[in-house]
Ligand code: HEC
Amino acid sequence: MKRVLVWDVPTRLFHWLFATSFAIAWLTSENDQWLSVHTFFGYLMLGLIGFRLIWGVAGGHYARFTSFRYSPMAGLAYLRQVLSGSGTRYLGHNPAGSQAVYLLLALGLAVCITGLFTQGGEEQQGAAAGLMSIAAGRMVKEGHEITAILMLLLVFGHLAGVAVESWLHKENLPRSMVTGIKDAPEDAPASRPYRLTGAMMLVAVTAFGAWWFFYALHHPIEKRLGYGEGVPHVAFVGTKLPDNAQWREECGSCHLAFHPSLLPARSWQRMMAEQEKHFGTDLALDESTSKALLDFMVNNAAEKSAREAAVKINSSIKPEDAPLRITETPYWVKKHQDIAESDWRSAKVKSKVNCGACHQDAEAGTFEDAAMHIPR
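For the sequence I just pasted, show me its structure by itself in the form predicted alone.
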């Protein structure tokens, strides 16, 4: 027996980066505040899968698909051997492990593609933005979640297989995926060590992607949306909404200028018709100003917008209702129901209409999930 390099550096880096990406993406999938992080690691997973497909042809001996080209029947036969306690030891992927690799790549690709279309549909952002409606994006999201669950179950199966193999053959398989080294017969081929170039390329691409994605968090949002001062920018905050200087001046002089896309046209019509009792105040707008503001608000109301907040708020309101407060719409109430009373009473929040306390893009009116942060 001799010590042999089985897993070259790029293969090992791929393995741990892929595992880490999936783990972080899974852990950040349920919290809107972490949506940008979830999205980044989804894109990273997709890039890693692309690399692995290339490395499966150009990589080291044991990384190439030709070295573990086993049929599903061979995988089942090997599992039966292992269960009987007599499985053959393989330097590279065994027949059952090879099926796990193929399935992980296939499910990972399905998770990433459905994630792209979920983001493009439900959020109207990213590489697939505008290719489908929000309703279609919700349907794709169901598939995204199902494939992610299947992938998680497969990961657990893979870990169980590694544990059994390590026990059966009295070797530490996780350590070999760190060092790349295994004990092998004298005639066993070894992976070539100069694959370091591929590893450096993989690290460079990953680091550049992380820098590009998270560097935006330190830049002011006005550079992309045209207004706001000192507001941190977030990835995938969306495109600039229609704006109007007169509307922003009149409505923003007393409070946040809530974008027209956050209520249906009938709400804005009712608000302007009842402007003499505007939440205890008489707006006292002249006829021309009232008409100009109403035209802007009706033309850009919720039913005219394809943005996520607009569509979801509008669809939650009954056709016969014309609410005047965004905080009373069913979608808003449901979205904020888990926020603690102590957060509402916080000195940094104080009021449910102080949207800018938690939403970094409140002034822009986009209200993206990734731009939300509750001050503690």
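And the form predicted together with heme C (HEC), for comparison with the form predicted alone?
The next block holds one chain only.
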């Protein structure tokens, strides 16, 4: 027996970064506030999988796919062996573990790609923004959730396998994945450590993380709009909506300038036609101003926008209705029905139309999930 380096540095780094990314992405998937963290680890996983595929060809002896090329049948046969209490000890991946590696890589890839398209479709954000409609994005989201659940199950299977193997062969497999070292027969080949590649990996991952969070921390929506700091999440900045200085001046002095994409064109036409009784106030705008404002609002109304809020508000309104209030559209009502009465009454909110109290990007009109935060 001798001590042999089995897992080279890049393989070990890959393993732990991949596992951590998946764990954090899983934990941040429930709450939209953490979307920017969630997507960061999604992109990181995608990059890691790309690296592992290359490393499977170019890496150390035990990292190469050729060193653990077993068929699924061989994997099952090995499982049967293990269940009967025997089971050969493999220095690298055993036939069942190999299946887990392949499946985890394939599922990981599927999770990342469906994630990219979920965000590109549903939120019109990220690398796949604009490539898909919202409806298609929603379907892809189902796939994203299913593949992620399958991957979680597989992770549990992998953990169980590691536990059983460790017990069966009286060796600490998790520790080997940290140190890379295992006890091996005299004739077993050793891997090179590939420290330089490992260091380059670390630099790349750190630089990517620094870029992502430095960028997000220095350009969060709420800060750009002067909402102050201390918001407990990193905002995800999407594309900017069309803006207009005159509209902001005329429609943004009594309340937030509600972005035109939040109501259909017919609502804005009705609102301007009835401007002398605008919720109890006569707006008394002259004709040329009214026309300029209406042009901007009609050209950028809900039906002209691919944003999630615009599409969903618009499709929730009956064709014969032209509501004057965003807060009376069925989609808005549905989205806000679960908010506690005490939150509405809180001194920081007070009014439903005070959208900016909960949506840090209300001024920009984007209403991103990640910029939502009920003040308490």
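Keep in mind it's a predicted model, so treat the numbers as computed, not measured. Positions refer to the first chain, counted from 1. Rigid core (definition): largest C-alpha set, two forms, superposition within 1.5 Å.
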Superposing on the rigid core, is the Cα displacement of residue 92 between these two forms 2 Å or more?
no
Rigid core superposed: residue 287 CA moves 2 Å or more between these two forms:
yes
After a core superposition, would you say residue 151 shifts its C-alpha by at least 2 Å between these two forms?
no
Just grab the Cα shift of residue 209 between these two forms for me, core aligned, in angstrom.
4.0
